[in-house]
Amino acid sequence: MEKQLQHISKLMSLVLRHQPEAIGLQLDENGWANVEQLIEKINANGTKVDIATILTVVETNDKQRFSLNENKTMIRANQGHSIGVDLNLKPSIPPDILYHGTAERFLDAILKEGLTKQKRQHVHLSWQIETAKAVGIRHGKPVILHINAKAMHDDGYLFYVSENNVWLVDAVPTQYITI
């Protein structure tokens, strides 16, 4: 059952935050997809699944990564969206530091290059080391980096927090970052 919701979980972070058309699902502009649709979508691409098991993958997700509103009846990604969503986030002001993991191999690029969103429409950082070296790790040998988010707020970088509590900023400027 634990590897059927895993699979199911991945499934829907590939349609809810990159390829809705992958299974033919439609997103409207704020990222939210109808759950009757998402399930009948998925069943009709060969994975069996019901309002229950959605239910489960949202509630047991451990990133936190799904949504949904008041009445169980739509569903959408908190962040991560390659595909041109709005969230409906308000600037908020950051901690003085936030953290970001990678993988060691990429330590260069960024010293040289900054933090990008690359294919996502965010950076994403979070508040605790314990999850940026978790993120970090899938990718290699991880590397944590400290954001100075306070000066950059202060020079004007707008910062957003997710629903699961994931900082989101444009970019992140070399001059800003500290191993």
Ligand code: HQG
Contents of the next structure:
Amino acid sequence: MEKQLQHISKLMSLVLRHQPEAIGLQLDENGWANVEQLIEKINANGTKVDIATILTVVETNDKQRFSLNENKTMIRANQGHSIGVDLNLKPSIPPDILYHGTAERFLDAILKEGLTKQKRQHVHLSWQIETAKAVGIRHGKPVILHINAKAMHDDGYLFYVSENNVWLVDAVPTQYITI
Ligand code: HQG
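Given the form predicted alone, corresponding form predicted in complex with this ligand:
Every chain and every other molecule in the complex is listed next, the one we just looked at coming first.
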């Protein structure tokens, strides 16, 4: 059951963040998909899923990756998109220090050109070191970068925080990064 939930969660991340067309799903400009349509399309693509399973995934997801609207008819990913959706996030004041977990092999490039958003819509930063470490490990030998978010904010950079508490910024120039 656990494995099946994880499979469905990964599939939901894929279609709600990156490739809705993989199952013929449509997202609106704010990233919302119709829950009934999501269920129908996932089933049509060979993975059995029902509303109860979707609700379980949303509720039990370790990073709270998904949100439902009030009457649970629409669903979206809280962050991590590569497709252009407007999450209507308001600029927020960040903690003084934020963390970014990356892999050692990216360090040279990062220290030369700063953190850039790569395929996603933002650079992702964490308020907890442990989270940054877990993110870094996905790419290789982890390195934790300390980001001087206060200085960036003071210098006019805009920070956003997703529904599930991931800090998002357009880019982090090298002068705000220490290892
Ligand atoms: C690196 C997960 C070379 C960057 C996490 C990272 C996160 C550079 C990789 C979310 C670079 C991009 C995002 C530069 C950045 N040169 N490499 N100039 N600038 N990089 O997956 O932050 O589990 O797009 O350090 O929790 O790893 O999916 O970003 O290593 O919030 O919900 O390029 O994904 O959430 O990788 O992870 P990613 P990320 P989920």
